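To begin, one chain is listed below as structure tokens, in the form predicted on its own.
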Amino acid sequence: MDLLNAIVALSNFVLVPAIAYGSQLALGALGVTLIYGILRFSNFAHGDTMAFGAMVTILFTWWFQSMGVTFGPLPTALLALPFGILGCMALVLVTDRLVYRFYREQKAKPVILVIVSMGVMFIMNGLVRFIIGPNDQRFADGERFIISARDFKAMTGLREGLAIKTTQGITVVTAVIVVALLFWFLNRTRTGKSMRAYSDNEDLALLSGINPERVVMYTWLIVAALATVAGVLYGLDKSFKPFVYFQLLLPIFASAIVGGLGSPVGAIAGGFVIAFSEVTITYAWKKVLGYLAPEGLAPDGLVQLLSTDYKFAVSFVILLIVLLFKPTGLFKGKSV
């Protein structure tokens, strides 16, 4: 019985949150990886692109709620998501036209594009804070739990309850659908194949008649969709605060680099590696060990390796280790 309680406690506080968080990071890292693989620079504005897409979705969610439009047990934000994606697409296309295109035409070095993207990041960050404010914004509605701890205890008779939030379920299902669509698009459609060709060998792609500006446009559109979905799922699961997306940049980049920059499969794997590392290292293991340890040997302290304040430090350390010992990442960073 104690073993079952320990497994439920572990699932409740480590496995379920880490799978949901890993799905969010994987979607964010896919966007970073696509830009690196096709446009050949590290886009530091990605976190704030996520924040912008999520913000547009929140504004539409509030508008729907004010009109009494809901999505039943599911969050209304899912109805507003297509509008958020369109808003984010408009933003990245305008940014590309006004900023990045000039540097592409100049054949600027990737490091210059990185510095430019940092400038874009600060402008987007300011824009989001100016429109929606710097504070926490809660916009989740509908049913809170798929299964609550109380119901689980009543069903199983265990001391530990397993609670699965609706937002966690939606995150995992949405991530699977989005990733499947992305891989289908890249491998099966003509545009997807031309994007991969451009990524593998730019000169050869140009010789075979692929229009580079079209490839760039489609890349930005896909990245905007991925960023908005990731931003909204993270906001629903935790809460929306513009500055948090700025901080999320570190685990997202860590996920992309750990998996191998430029490899979509690597981005997904890296997302889960970082998420599980962050959650397990900052979790207080006292409860789980209390069930598993023999009587009288249960730990007194929290048995926590690091406080949750150091969550982002975990991804930074993993990033450093990977860069030192395996710079190409788990999946040998290659083009998309």
Given for the second form:
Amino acid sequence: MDLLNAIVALSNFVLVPAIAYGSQLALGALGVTLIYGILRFSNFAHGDTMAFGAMVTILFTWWFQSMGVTFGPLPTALLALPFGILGCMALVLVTDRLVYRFYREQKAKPVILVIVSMGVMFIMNGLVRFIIGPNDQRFADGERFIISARDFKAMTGLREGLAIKTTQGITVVTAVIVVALLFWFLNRTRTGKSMRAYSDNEDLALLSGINPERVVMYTWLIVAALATVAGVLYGLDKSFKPFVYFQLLLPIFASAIVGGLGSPVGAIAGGFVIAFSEVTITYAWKKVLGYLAPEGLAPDGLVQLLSTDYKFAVSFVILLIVLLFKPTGLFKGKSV
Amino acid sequence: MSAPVKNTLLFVLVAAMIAISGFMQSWNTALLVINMGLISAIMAIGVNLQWGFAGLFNVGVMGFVALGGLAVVLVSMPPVTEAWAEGGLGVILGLLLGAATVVAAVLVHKRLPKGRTRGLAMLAILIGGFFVFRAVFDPGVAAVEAVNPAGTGYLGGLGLPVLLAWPAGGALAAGAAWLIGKTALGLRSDYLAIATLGIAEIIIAVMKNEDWLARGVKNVNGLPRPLPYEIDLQNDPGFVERVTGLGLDPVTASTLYVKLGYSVLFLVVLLVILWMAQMALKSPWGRMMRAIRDNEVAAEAMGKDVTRRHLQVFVLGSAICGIAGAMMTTLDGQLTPGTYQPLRFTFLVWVMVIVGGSGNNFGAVLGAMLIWFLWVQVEPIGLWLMQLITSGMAEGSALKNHLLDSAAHMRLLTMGVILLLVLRFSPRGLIPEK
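Having displayed the form predicted on its own, please output the structure of the form predicted in complex with its partner chain.
What follows is the whole complex; the chain from before opens it.
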């Protein structure tokens, strides 16, 4: 019984949140990694792209809610998501046309593009704050829980409850669908294949008649979709605050680099590595150990390795370790 | 128009803009702009040293600036003797044990042959060391923070004159930069960017959460000042007599006097650092740095130790940012870790360097003054613009209120647009590198 309780407590506080957070990070890291693979720079504006997509979705969600349109037990934001994606696609295409294309034609050094993306980050950040303001916005509605702690206790008779929020379930399901679609696209369609070819070897791809502007456009469209989905899921699960999305940049980059920049599989693996280590290291293990330890040996303290405020430090340390010992990441990424 | 004339004109233009704001708004505002502009100029020189001279992409400026601010507390506040007696030993011992663990792990990594033994030994040392560190460190921290938590609750500083904190801030930032550079330099340029971005966040997190160090988000107020307090000046009959003789109101005069005093202090520091940076740029060392920046492979083939030189310039530039950070905290009179924002302290400094002209120290100074002026003035201008736009709208309409409220966020937008425009149409900046 104690073992079961321990497992339930572990799932409730560590596994479920980490899986949801990991899916969000993985989606964000996929966007970063695609940009890196095909446009060959680290996009500092990615966090703010996520915020922008999420913001458009929120605005549509509010509009739907005001008209009385809901999605039953699911959050209305899912209905608004396609519109958010379209809005975000429009923004990144305009940005690419006005800003990035010039440097691409000049064949500017990657570091220049990084600085340019810094400018784009400023503008997007300003836009989001300008339109929706810098404050917290909650837009989740529908059922709150798939299964609440109380129901779970009543069902199983265990002392520990297991709560799964609807948003967590949606996050994982959506992430699986999106990733499956992405891999199908990259591996099976002609455009996807040309994208991979362009990423592997630009010159060879050009020689085989692949149109680079087309590849770049599709990349931006996919990245916008990924960023919006990631942003909306994160906002549903926690809450929407522009500054938080900027801060997500660090764990997202850590995920992409840990997995190997330019490798989509690596981005997903990296997302989960970072999420699980953040949650396990900042979780207070007292409860779980209390069930597992023999009588009288239960720990007194919280048994928390690091306070939750240091979760950025965790992703950073993992990033450093991987960079020092395996600079190309867990799955062979590229180094330009 | 020759280059020197053009550059002088640019400086005169910025000075005129500040002077206009002095006449139109108030001299207090103008002096505030000048003071923070001077500090920003020092930060910009630091970043210019790293990016303009050596091509290192450091986006952790905020962290080094914050470390400089921390140094002010550690140097100038009086020590809290009771806290030292209660838990000082535990804290110091804990930190030493933590450092010893890391050193031991690094030694094991260097000495033992590669293999499973080495990995396991390192893991054992790190995990064991961590628990020993927590066991010694935590009670010490608890004891320190329990001493008068509302007033102190930290170890305090050394009680030395506050001006000493400026070089100390530089030294603290340099030490941190050395540690970061040792691990992150030699990697690709984007990786250095991510590493510095992360380290800056961590430094801020530490300063926010380690209450024993500098009270965390409870802030340290009332830092000692190198200049007299306004209220003392107003009570000083000699001062009052002198300013009334000049036809000034004593209250206004005292604030202006203090701000001017800071301006002079900052200007002296800026000139010294600018002179040193110019000398470095002209020296063989500066030429070597630019050679490395332009072609690392060629420089390495000529026998230059690229990684070491990078480490050197990274530490130097960060130290300058640390000095500027210490000066800023002195000017504020308080350390507030919650106010350090990467957009303001890292990316804005980058805008200054790029706009001014990377690789040129005078460009960095000009860019800093100009961008800081705009940063301060965009808000009133934006508000005015919004009032103009919304003047035709119905009073109290939601859109009007929203637009007026949002005017404050015009800053980031403007800075982004300026950065992109300069990068596109004048990528070498206002005063290009020679």
